[in-house]
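What follows is one chain in structure tokens, specifically the form predicted on its own.
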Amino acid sequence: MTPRVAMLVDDPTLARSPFGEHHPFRAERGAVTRTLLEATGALRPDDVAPVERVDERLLGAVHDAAYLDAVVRAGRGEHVDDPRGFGLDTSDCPIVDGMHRVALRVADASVSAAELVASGQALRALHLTGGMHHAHRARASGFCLVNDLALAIEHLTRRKGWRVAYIDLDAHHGDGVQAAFWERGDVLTLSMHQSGRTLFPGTGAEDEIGAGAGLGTSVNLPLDPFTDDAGAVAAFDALVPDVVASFGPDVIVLQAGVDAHWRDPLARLALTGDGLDALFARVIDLSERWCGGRMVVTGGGGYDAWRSVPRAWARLWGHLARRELPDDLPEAWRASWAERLGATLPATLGERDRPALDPSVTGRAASHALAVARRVSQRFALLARDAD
């Protein structure tokens, strides 16, 4: 069987965020997008999968029997005994009804992405609102209930016995995943994202390397504020393509966050659309050097919902499924979005209005970036050294 070259996970379960909508994370993103790329034709309806539900043995080897218990009941409006001491009842993971069964069903379209690849079907798999990468074993944390993406990463391993390159752009650290395979020598973590010193989750330092058979695998590149699409880029390429190379993965899954674009008002990275496609495009690349093209991506953050984050998708898909997209965005979509939301959704698929930065400030940051970088993969370079 030839697989296609991408499959996009959805269904319309997956629109709707599992904390309600007054709350930052806004689910629709994906549906946004989903219409934009079939309204421009990048997207057919034969390239869409459907959600299939995940093994119960495969949450339980990621989270604790009695914290998705905690989950479900409060999910259900059932009394729950400390649901603080759970990560529940706060400002970032509010209890909502109907929580658990949001929460759930992102799980499962993960991991059906996963699955997609893992089987032969798909070289690459999307699934947009996935991306839950704050959620531990046995707490809630930054809007994240179920770990989707480390659920996405068991499944590949124990499936296909697959060696896992984790590769997270989110502007906020990946914390939960990397805790998940914080032992794992066949799991690596690799997170570019703002520093945890100016920015939630407070994690993510460079001397974060994992520790038993993953001593050196967990891989962190702190960015300072205002780092911009050239230092980011010069940072990521500094570091990532030789990690890789050294990691060996036999797939890549990535965590496509956009809230390091500037319009974010929950990060402080200075990213354009055209820097975040510069970093989606280098990993895609590395997969087709190194993993013969084979990914699992998802979603991630990204509260400027409607500019920047369809935009940022949708160009991430014409990567992944090697198709064009139109400068100009279908007027139609926009009317239709903009009565249902209430805003104005951008004309054209490139950005026109970034407002000027302080060059010094700017340059300091790409500075700092570079130097991370380059450190980082010297002690990398060593510890791979050491365990050969």
Given for the second form:
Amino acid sequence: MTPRVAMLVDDPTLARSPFGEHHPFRAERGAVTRTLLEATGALRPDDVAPVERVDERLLGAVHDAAYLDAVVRAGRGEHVDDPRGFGLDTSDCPIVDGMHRVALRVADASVSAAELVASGQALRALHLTGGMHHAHRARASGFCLVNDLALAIEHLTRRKGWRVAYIDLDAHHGDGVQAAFWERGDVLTLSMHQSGRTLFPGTGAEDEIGAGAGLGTSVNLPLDPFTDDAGAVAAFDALVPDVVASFGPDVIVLQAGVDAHWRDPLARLALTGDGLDALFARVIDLSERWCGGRMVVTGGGGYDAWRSVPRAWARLWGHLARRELPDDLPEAWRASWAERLGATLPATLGERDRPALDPSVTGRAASHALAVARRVSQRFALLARDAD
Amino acid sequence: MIVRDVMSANVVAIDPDMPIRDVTALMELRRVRHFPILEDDEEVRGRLVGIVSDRDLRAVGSSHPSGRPDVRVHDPVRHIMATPVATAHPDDPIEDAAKRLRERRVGALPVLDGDVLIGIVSAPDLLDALARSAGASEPSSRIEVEVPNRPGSLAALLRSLAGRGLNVSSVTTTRSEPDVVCFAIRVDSIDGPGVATGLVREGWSVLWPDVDTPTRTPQGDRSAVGEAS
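Next up, the form predicted in complex with its partner chain in place of the form predicted on its own?
Starting with the chain above, the whole complex follows.
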């Protein structure tokens, strides 16, 4: 069987937010993107793969049983002792009926994406509703209940014995995934994000480097607010290619959050769609260079939900599947969502406007980003040398 | 925080008659930079009589202006130890210990509970504590607010946050002036800008995250549901 270049894992159950429709996390973003890809012909019916159920044992490897039990009970409306001790019943993760079903379904879909790649059915698999990188072993956090990424990574290591390079481009630090593999030498976690000093969750400093067998395999590139395309891309180039080459992964798992976009209301980075696209293309290049092109990709943050997000994710799919996308977006697609969302969707794939930022601000952020990237790269190289 | 929370409890003390050469070797072995020096007297077994640092050891036999060309490596460490010793009490606030380090121009303070040596606190220990107190111990967003410098300001701000169901994991003072005080508050939400917007609507002066963000100009559109560009 010749593997397909790329597949999208999706089904209608994934278009529900676990926390209801007034919450900033909008799960319909995946469906908006999918319908855009279908309308442009970039996604064909046989590109879509179904969602399979996750093995319970895999869940137990990533989350404590008591925590999973609390999430399920809370989602069923049953009593939970001290829900806040599990990060539940908070402003980010309120208790909502059925939330456990949605969260577990998202996890199923990300593990299904991992299995498509592990089994060789597809070279690359994308699951846009995934990317719950803040969920911890026994704690919900930052809109995330079940860590679908840690499950997908764990699945790849168990099923194939693969070395996994996890790259997280979300504007927020990938703290849950980093914590899950903190002491693992076979999983590299690399997160590029707005610094914890100025953005949730507060971690992801450059001196967080892992421990034990995983010493050196947690890598963090914190960026100052208002880092722009040039700054982010230069910092990426100064760090990520060398780290991935040195680690030698069998597969790359990418968290493709797009809240680093300048229009995002939650974060304060200043990338454009072109900058995000350049980073995604670079990660795909790295996968082709070092691991035969194998990639498992999820969505993530992105709260300028109907404007920046579908554009960035459509372009990402275009790269993954090697399909061309038109710049003019189909009117029928815009019309089909306009009423449902109460928002006007973009008419073009390319963005026509740019943030109006003082060049001294973006220049300073870019210069800092490059200095941090070089320091982190040096430290990584020293630790990798010591480990040999 | 107090000194007890940040000090190193497994402190190595030495005898004043130990040859300098051996002290140097021991310092290298233990990878520390200071040894308190204890000597028995009539009242106290192991009274703190001095301290020696890596810098004192390097001065031995040196003709550098701060060197001790008169001392040889086989001499007892008593000849070069610093005395009297600047010390800390385990219940001292760490800011007092930090000030004492700077005033006495030393790198570490032996910690004495009465006459008993129970630890040592160094400048790096204090810096670590400072770094921890400024950082995030829980997943949280940092909100910086400037409030009038008068009774009840911070209490009102915290009540407003509590009213939104937010938990506060840390409060630090970033600036204090006669009229205003700035607090950096860490709250358990990913939506820092949403919290800031709510506070601004109530009339609070929020310094971070900026609500009228330059990244959202020129349209100035702040809603997640927006117009096509």
